[in-house]
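Just one chain is shown here, as structure tokens, and it is the form predicted alone.
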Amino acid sequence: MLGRHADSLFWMARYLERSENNARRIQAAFHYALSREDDGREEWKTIISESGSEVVFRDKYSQITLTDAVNFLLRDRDNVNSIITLIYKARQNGRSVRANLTQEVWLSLNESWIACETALKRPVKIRDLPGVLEGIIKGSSLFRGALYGTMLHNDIFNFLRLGTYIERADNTLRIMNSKHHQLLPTARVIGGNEGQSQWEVMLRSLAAWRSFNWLRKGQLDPASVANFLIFDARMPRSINFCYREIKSNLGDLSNYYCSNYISYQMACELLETLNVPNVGNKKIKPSEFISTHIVKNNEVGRTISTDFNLCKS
């Protein structure tokens, strides 16, 4: 496969995954804001800062309000990680490799863009926000369903899945990093009810609130939350799960192209560190572990680009 085609597949999947991740994070922050007198201003501030467009936001608004934060994150074209910008870039990458996609996959992507553009044509009213976010998340789910249900599981499929899981691992790590103080052994004592609320925001942002409660029967504690989000191989957004998928798809590409790739060896080594839950071990500091793996995940992504001659779209 030509490097530019693999690049478009890889980044199409990354942008679409990022748009869903951002929608889930806005959804969780909005749920949290409903119970706060200040509309969860600090939570919105964190999300805007991590979008990489804090300076752009400050140039436009004197303070953070719920309405301004939501519309900036959803529909502001000057925000490189706004949802409308991400879905547009995903569609543009998809158009360039349309011949490599099944009709169902292309239509699901194109319809997601049309629905998003229609919903975000005008500023979103707060009462309409839940429906808008559900529509964005649903569009991403339909894309995944079409991908698994109609695409050959060949190198095209592998590049799409690599983009998805590199992005997903990055998202999980960054959300945990922004709230790593909630994962300290003393968090239950220091944080009190506020700490529990932040755990809920973290888990909801990763579509993990219900599954965690199903396993733990509502018993929240720092080590359990960290172990679940990092090490649990059953949880589709855990780092362990993501790297099992990354390793599998890189292994398929190694076999398909009859080549030994550095990125595959890196993924194997990283997965080895994720095989045994050990956040409870005093030798492991959650903040250092998370920040180290953010760097490692970025290195794997860059090495994939080098191994397969990709350049960021």
Contents of the next structure:
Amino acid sequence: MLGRHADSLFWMARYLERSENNARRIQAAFHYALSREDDGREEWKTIISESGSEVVFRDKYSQITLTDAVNFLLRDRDNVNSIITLIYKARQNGRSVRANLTQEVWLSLNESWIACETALKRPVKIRDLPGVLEGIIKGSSLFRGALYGTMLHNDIFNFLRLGTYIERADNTLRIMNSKHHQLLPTARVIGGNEGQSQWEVMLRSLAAWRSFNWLRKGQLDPASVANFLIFDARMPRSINFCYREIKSNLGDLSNYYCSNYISYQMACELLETLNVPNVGNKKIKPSEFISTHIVKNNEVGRTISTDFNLCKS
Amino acid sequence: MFDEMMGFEGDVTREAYTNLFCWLGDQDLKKLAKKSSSAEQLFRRIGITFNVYGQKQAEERLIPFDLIPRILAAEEWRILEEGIKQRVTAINCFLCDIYNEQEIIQAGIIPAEHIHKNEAFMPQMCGFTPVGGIYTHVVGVDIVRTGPTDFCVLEDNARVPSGVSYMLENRSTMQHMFPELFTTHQIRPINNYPKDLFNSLIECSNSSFENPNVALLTPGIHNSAYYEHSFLADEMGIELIQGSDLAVQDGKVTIRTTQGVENVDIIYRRIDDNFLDPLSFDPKSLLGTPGLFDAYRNGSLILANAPGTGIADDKAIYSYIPDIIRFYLGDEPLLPNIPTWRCDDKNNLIYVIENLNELVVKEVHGSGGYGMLIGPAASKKELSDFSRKLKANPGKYVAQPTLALSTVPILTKNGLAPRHVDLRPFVLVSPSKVRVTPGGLTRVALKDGSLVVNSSQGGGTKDTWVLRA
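For comparison with the form predicted alone, would you give the structure of this protein in the form predicted together with the partner chain?
Up next: the whole complex, starting with the chain shown before.
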């Protein structure tokens, strides 16, 4: 397979995963904003800074309103992480590797783009927001289904999955990073109800609100939320889950190409650190753990790129 | 005016169309119109779009598809197929000669300056024969029709002809929408084209290529024909590569893969000559691969089509094709040319300027319907402007009579209406065989009375059926 094609597959999957994560993040913040007496302005500020687009936003708007924030995150083409930019980039990458995708996978991607372009042509009214977000998430689910159901599970598939899981791990870590002060063991005392709803936003952003409640029977304490999101192998957006997938896909590639790769070694080592839940252990600072893992995850992504000639050296 | 369904008089259905005519009589035109828009949806979903140069890059357009098929009887196709095979064979002989001995110049058939001063002539190609000996492997021969058996060649596309994916997609769309028509007609299949293309390319290699690695070279996703490039690579099961994937190492052309570098032996290239290799062609090109042309000259690479084939299809050389056929094959041309006046000739220029309002004038190196004048449709001002351009640079133009092109009905808001068409059959040339896919791309002018069928000028396409018997 061409290195450039592997690169396009990897980034197509990353952008699509990011668009789904961002849609869910907006959904959770919207839910939060509607369930409060103030307008939840702080939460929009957090999302915009998480996505690294603070400067662009401040250049355009002097203050944050719900409508501006939502439209900036959904459909502003100057925002490199707006949903429309991400799905556009995913589709452009998809077009350049069309011959590597099944018709069904391509159709799901192209239809997502057509639907997204239509829905976001004009500013989104608040009453239409739930439907628009659901549509975006549904498009991503359809893509995933077509991928699993119709693609050969070969190197093409492996590069797509690697893109998805590197992005997903990054997303989970970033959300935790921006909310880590609410995750400290002392947060319960300080936070009270406010802390509780912050965990809820976080869990909802990761499609984990119901599953966490189901496992924990409604007991919300910061350490178990953090341990769940980092270490729980059953939870599809936990770091442990992502890294077991990354390791497995890199293992497949090592077998397939009969070669040893540095990125595989790195993934194995990183997974070792994710086996025993450690939040609550007094010797370990969750904030430090999270920020070093963001850096390590990025390094794995870069090493994949050099290991497999994704870019011209 | 000759209508391919209803003949000259418009009162009797011609034989090839009898079944279709009956079927059309049973259809509710409103439902057909609905089908037409669902076909458009289908094209949009699959992403069969093209970019129009000069428009916003993000804008992708559909080529309008008309769902009334164009039907050619077996006997009509036989005339075309034999004429086309003869023509592309002669064109390849001409290219081989013009880049080597140049006997046709010595014989006084084509004046030397028409070759050497021609910007499509590529001196880099002189003095060697490409592996397999073929210059133009893939040709699109544009045909127009004026009567039941009156076909003539409008132009030869010997460089990088496009449109074949529309031929294939139009057929599969028709099969999807109107399967019943395929049970009441004996239509020759065209779906072998990608396989034929692959085999035709492989047949060019010799024993020094073991299991040749074939790739399709595209300028990338912003090219207007990108969909076609990805479609063909997919159908042939070969890599779709870009200049940035290529490098030349030790005289071999290689591509960068996830497992290191790999040799590539045959490149079906869909980029223009100038973008192949900055060392041999345009030094400013960022798309090219330094050293690629040397590998080609040394015989370690096959390029389809060869660089420099443009010398065979520009509109000035076109007028010599009947002589070219006689010279190399010793036969009379089976398909006639359209009479063509080269304006660099003084007497021709006088004639053309005097009769401008009846002629079609084209740029020698133009394509896509840009920069041409259709005399009968032009205003007085356009005519006088154009004759000034002609006098200033006569060598840039050729003129032809305005033909009464045949029509085929299309579906309009007010029912069926005749519109002018042309036909681009696709031809594959290998050392052992010339293959012409039975059918081709029918382009249709959607405006009443218009003669311009180019997609860049608002033309549409139709499925083209060749009947078995």
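Every value quoted in this text rests on a predicted model; they were computed, and no experiment measured them. We call the rigid core whatever largest set of C-alpha positions still superposes within 1.5 Å between the two forms. Numbering follows the first chain given and starts at 1.
For this session: Return yes or no for D38: a CA shift of at least 2 Å between the two forms, with the rigid core superposed?
Result: It does shift by 2 Å or more.
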